[in-house]
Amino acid sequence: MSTQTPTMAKGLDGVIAGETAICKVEQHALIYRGYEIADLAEYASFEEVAYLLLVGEKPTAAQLEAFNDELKGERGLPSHVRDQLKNAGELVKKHSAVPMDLLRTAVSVLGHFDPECQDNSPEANLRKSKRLLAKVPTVIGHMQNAIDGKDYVEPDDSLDHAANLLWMMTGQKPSPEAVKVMDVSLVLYAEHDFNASTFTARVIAGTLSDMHGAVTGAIAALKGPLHGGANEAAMEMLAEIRKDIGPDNDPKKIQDWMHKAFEDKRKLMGFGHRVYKNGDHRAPILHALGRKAAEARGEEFVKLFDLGEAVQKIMLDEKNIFPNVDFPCGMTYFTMGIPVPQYTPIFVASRVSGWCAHISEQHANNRLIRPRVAYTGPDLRKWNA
């Protein structure tokens, strides 16, 4: 055993925990197992990219075509899970729970009803990654409609997964361009390396704990605002200011809410990454097409982007600090009319593709992941002394 000093670093900033063939993130570079997620995110669907991810090489057309039609196969979710969701709406505004803890507890709850649930064969595991990737839209959806106070909508096997995420939600088929922007944000959102909500899953996995409770920790994880939970704040934090400054966007009032923020050290949500320290190349694609619905929806939604835009400069020009792919998901999912407790939902439709792929990889190759720590407690010392 070594007696050498581990390397320490705070919340693990630049330490190599692992290896993965999945995805490689670089100051320059977003690629999901060879490919860049500007090519995939102008040419590729976003079941075409979970297909990439899970099974590691990019479908043929009949390979996707089958694909496809496995997911819409797995679609429906348990009674038992569909009667759960029933109290969405009683327990999001009687008690404390938001969208993400139901999520969290719905899948859950599908792993009990999972015939393959204790089995983390190779085999297996893809098995239930798709049976999972098929059923947290319907979660999403039917838990979005016991909150508005209506009868399910049931999913739509003409519907290809973004559209069918948004038919769920609302009842009303989406328009192309709307599935186009949404298809795209599930692209950017799939897959990330070694992210709080990805390691976790693996820390999970390299226990032998199975598929299920692997993506239910992630979940946990995804939820807080400094990680999935970040796109929900920026949107909170741009309604603020909007509130606060009034609706015509005075760049007065805008650099004054700004600095006053600067004085009191507040965190401003959706900015700065750990590893993207010259800017989120996910952030600017979202930006465009975000952009380009809130131009057709209009003035109300570009005026948003307008001061979402002039917060971004401020940040760039007086602390040169990037916006990440989550501020410009905040305002594009708003002039989609999707509610906000629900964008981080909608980030697990995207990232349990990613997620289940490392927990598959890592059952695969396993080593339970041990980390040393830096202890900062008391010398020695006797008990009865």
Contents of the next structure:
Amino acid sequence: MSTQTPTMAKGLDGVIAGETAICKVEQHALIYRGYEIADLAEYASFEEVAYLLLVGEKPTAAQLEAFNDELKGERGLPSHVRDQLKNAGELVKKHSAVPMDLLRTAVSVLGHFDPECQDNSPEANLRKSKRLLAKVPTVIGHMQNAIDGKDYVEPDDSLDHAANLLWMMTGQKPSPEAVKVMDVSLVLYAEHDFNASTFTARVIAGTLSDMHGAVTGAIAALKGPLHGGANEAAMEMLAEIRKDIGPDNDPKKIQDWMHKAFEDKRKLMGFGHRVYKNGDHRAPILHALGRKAAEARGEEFVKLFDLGEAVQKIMLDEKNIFPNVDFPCGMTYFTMGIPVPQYTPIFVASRVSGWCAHISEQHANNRLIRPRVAYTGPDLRKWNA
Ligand code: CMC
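Switch from the form predicted alone, shown above, to the form predicted together with carboxymethyl coenzyme *A and output its structure.
Every component of the complex follows; first up is the chain already shown.
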């Protein structure tokens, strides 16, 4: 038992709440198991990064081939989950569900059909990680098909992870350029140490609960707009600015919109970060790729990036706040024609690799995560006074 006097930090700001060998987030670098993010974004595929996170080392060519084959073999969903996702259109259009909710429920139900759901051994955890990694894109694809009122687009074994995700969502074979942008975005989103969703997953795993439960909780944490939901919220904010100021990027109108937002003390989505105060290392990488995709697609998309850049400049000049990865992600996925409510589910398709690595690490060297709290309620009183 600790004899130290407990200290309090709102939002656990600055608190070191555990150890990890998976990822290092610092002002000057983002590192996955020793590899810097720009290095990975340039040279590694998402599958290689997922293997690195889950296994601990980069794969050899033979290991990568076997890993890819395993993932492809696990893409199919249990019939129960397939049937359940058929209701996605109704749940989204007539009720209050959004795709992140449907994905959270689907992952929870996937646990019921995973033969090793209750087994927290390292071997079973690795097998379950691969199954989750393979199945989440299929859940996203089938859900989108159902929302679009179309038949399911089945996984295509000739396509790698990123290409297959785009294929299943649209039923169209994506261009190599689109696949590259999606693959890099998945690499950038894969891992980020003790962010809120990963911490949630570790708290759940720390009770010796199972991987599917921990990932289900992590999805709920990621959904919020202060975390992963910011990629959708950033695009919605840009759409709102566009609606308010009209089709031209009039600098005066943009500035007026921003000043009003500052006056209203609005949180601008896709900006700021708990750790990075001098910029998010992932943001410029995705911004450059997204801007290139926009230039290939046409004026409407270039103007969106121009607007985003004007907003960024005002935020930086007047508030000294940098964009985080979710800001360029919103513009990039929009340029790729992805429906906005699927941006955060796609984040899940990537971050599930990091979550599963953390859940396995927690199970392998566990101590219950149970902090103290500063009580602010009434003094002691009598019920029967
Ligand atoms: N818009 C306006 N003001 C901001 C923003 C923003 N996006 N971010 C920070 N600030 C202000 C904040 O209000 C505070 O001002 P004051 O000192 O006057 O109260 C000051 O900057 C310092 O904030 P902080 O302590 O650095 O913020 P935090 O660490 O508590 O919160 C954050 C970090 C990411 C939740 C916050 O920046 C935010 O709400 N950003 C918008 C949502 C967002 O983009 N989230 C994505 C996070 S990164 C990737 C991911 O997880 O997906």
